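Let's start with one chain on its own, the form predicted alone, as structure tokens.
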Amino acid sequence: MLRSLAPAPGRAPDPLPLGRALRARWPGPPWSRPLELHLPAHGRGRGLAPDLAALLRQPPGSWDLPELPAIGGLLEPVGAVADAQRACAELLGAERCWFGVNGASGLLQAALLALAPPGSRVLLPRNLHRSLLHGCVLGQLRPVLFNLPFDPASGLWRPPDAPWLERVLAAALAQGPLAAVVLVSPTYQGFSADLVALTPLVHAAGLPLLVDQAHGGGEALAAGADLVVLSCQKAGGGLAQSAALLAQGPRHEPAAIARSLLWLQTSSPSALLLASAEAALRHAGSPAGRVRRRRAEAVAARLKRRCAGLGLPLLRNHDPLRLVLHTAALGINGLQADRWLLERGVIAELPEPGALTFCLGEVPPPGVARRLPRALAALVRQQGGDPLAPFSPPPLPLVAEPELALDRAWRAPALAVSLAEAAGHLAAEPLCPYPPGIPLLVPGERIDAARAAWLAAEALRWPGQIADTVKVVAS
């Protein structure tokens, strides 16, 4: 069992609980320490970009600096930040690069607002991160949500292929013009879309393509995407909240992006987070970074071979450093598996009803290829059984727009009703099991009987994650 950081009963509360938690160190020998397979990808500093690690060894106050003339800022044409952004753009094959200090979330919002004027419709996948919904509220945009292929064996959405996206675009454009299209690739679980096939379809419709590539490394640029958002902590050696927005081609206005960044980014960006973005991106594209990546992938390959040898079912994906255990095939809910493993010192990144995702990181934990298969085999022995029944896909149309404007529904007076009573009501807030913050329900959507029944079934599969009530717009 992981040791609690809470004070013992009868003792006074810790005056600095967060500081104490961050300073805590596992007291036992290395082999007894938790197996941490979660984000950030640097794994408690093991995989930090070397230049960033060197910076963090200096006294913290020495690099906590404002936008001095020599340093500059995100939107300044001269200074160290401007030079770093230009260098990273060249390295990644982009025309422009902007660093972000509010994570990929803030840059997705800025990109969306730059592409779409108020009142316009934007085409978004159902597996969008909730930050894009927040961007729609901020920009007074109309989200048009499109359904995705669904795998009943795992309960996971899959990326669309070209015929699927063709049908989506035709259905969405039949209902009115669009300002932009967003795709997510790779997904949290490491599933990638064929962007080389999908991007021309978007461009043929006369639309710009924004790719949420927070879990990738910028590959969408080579496929022709117009705007690409990266997270330096999800797939690189940077700190949380450091991110980058890459741009190319004629389907965006740099001035509009700069304006959106001015609206959404702090006027006092952390110099450390800016340096984190620079160091992570530069290291990933360096010979040393590529060597480290190959070493991590070799560990991952060895780990997956051992899992296969033990009969542990893994879902095939496109990211070698994301291991996805197909818990449903073992007769185990992924959330149940996560709790069981957590009590035994194995910390996964993403539990879902049919799967459990582990992030190996840029420098996988020592002994992971031995320790994780052993823990998973014990899980199967103690918790496994007959495979779970196939998952039912959400009863959604191919393309749908909220019946009530997103911002109006989210701001409207609301009341809580049981899922059994939700049919016929308009949702007043998103329903997002966390992580990864992907909404099963969007404000302004009408909840019909089939959707209400599906949500009730999902609540049973997400114990502790989905309440038995939902907020609806008060009539």
Ligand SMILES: Cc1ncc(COP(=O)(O)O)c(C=O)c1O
Second form
Amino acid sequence: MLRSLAPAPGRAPDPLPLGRALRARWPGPPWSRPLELHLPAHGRGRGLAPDLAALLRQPPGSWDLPELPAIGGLLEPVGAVADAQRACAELLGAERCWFGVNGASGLLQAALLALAPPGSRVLLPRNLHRSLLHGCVLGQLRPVLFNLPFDPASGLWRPPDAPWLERVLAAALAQGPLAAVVLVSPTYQGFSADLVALTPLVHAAGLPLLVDQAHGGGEALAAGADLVVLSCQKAGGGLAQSAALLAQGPRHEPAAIARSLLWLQTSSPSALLLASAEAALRHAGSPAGRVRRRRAEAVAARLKRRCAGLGLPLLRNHDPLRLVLHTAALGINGLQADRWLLERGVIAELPEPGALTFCLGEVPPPGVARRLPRALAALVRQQGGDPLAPFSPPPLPLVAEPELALDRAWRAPALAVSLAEAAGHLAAEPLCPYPPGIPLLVPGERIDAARAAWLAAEALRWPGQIADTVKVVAS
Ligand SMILES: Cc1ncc(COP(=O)(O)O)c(C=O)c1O
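Mind giving me the form predicted in complex with the named molecule, seeing as the form predicted alone was just shown?
Let's see the whole complex now, leading with the same chain.
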């Protein structure tokens, strides 16, 4: 999430603006604090994994250690980091685990580069996180993008089912061999794919499956996925940037993963972030972690019952701690709803044109089951209206490859044209509202008239997030 509070007009420049912003204390009484329903899921420290919280109570900085012999590093066979990675792999049912200090982003890239040699084609869903696209550039991979089921009522993409993925695989393989397949499950909004049904289809095609579970807890391993990436701050009690890559089975080379981690990770990984990954994964799998999770789910259930009692439409998802308000059904754009709520002290995680997603976190904020339904009811009273018209599905083929190689298009001399004039041109950069960080257009894709019209309509729905111009390759 990237949203900042504007500095007070007329205030003298602050010599330490970030430090001051992070240290700021809420000036009012505790009950008037903003309702913070965004990531990281530890919610300002309330839900930090206990071992991590204990570490942070040590003298500040005392834990910021380099790769001393006793500690070792991510790629060392011995030392505390190696022991911690082994223990987490065992706990989660993986054969191997590598911690990451550059978020799920860094580990998705390392995993992709390990599975696919330069020049190979990789099958990626249209709701891919942009880090995978960047991984394709770094690894000189050819992304083959597959379309997903689309819900016109909410404007959201949904996970594919088995018949859908079968069609996708057949269409992609008809155009040439693939090196790997990626799926995202659960999505940012908490929609999960049936990985038990999908994984065998990928394996039957002789391909390895990488699952982006940045918003999940590693369930993809039990479904047989080969590589799984977790984010310890999105679905756990870890700090931002701490993450884990889990691996099992014969369809990957551990040495290739170690090599791509060497290429992509810093040579001075933060001991604090490594400890954060260890503590978050261990806590989630512990009895105390399960009790904490059940308590959070009970709060979420109470909250959802109150919302239902007030007639507030919530989208059904699979993550009890993600609440997705179907704003389109209330006649409100999710970005508009977000702005209105922000001004009234309710901070959501993910505004989209048809929905607004709130993350309740590992330990939901006190009073959330009372305060949030009240705020949402007020939103409906003041901003609500007739349901929005159904969203038009993106006019995309089932599978498509950029016409010009991704890295060449992204580096090519470019010019900005209005979306109205974009038809016929090749995109030179992605069009990517953030969050969620899902590109609506990928460099090297040819923009046809239907796509240009769809993008122009999308730009109106993402005010301030999508410009009305797009960079295209200069011909
Ligand atoms: C589905 C998905 N995968 C990966 C990421 C990247 O995670 P991080 O920001 O921790 O690198 C995100 C971030 O929002 C995401 O939503």
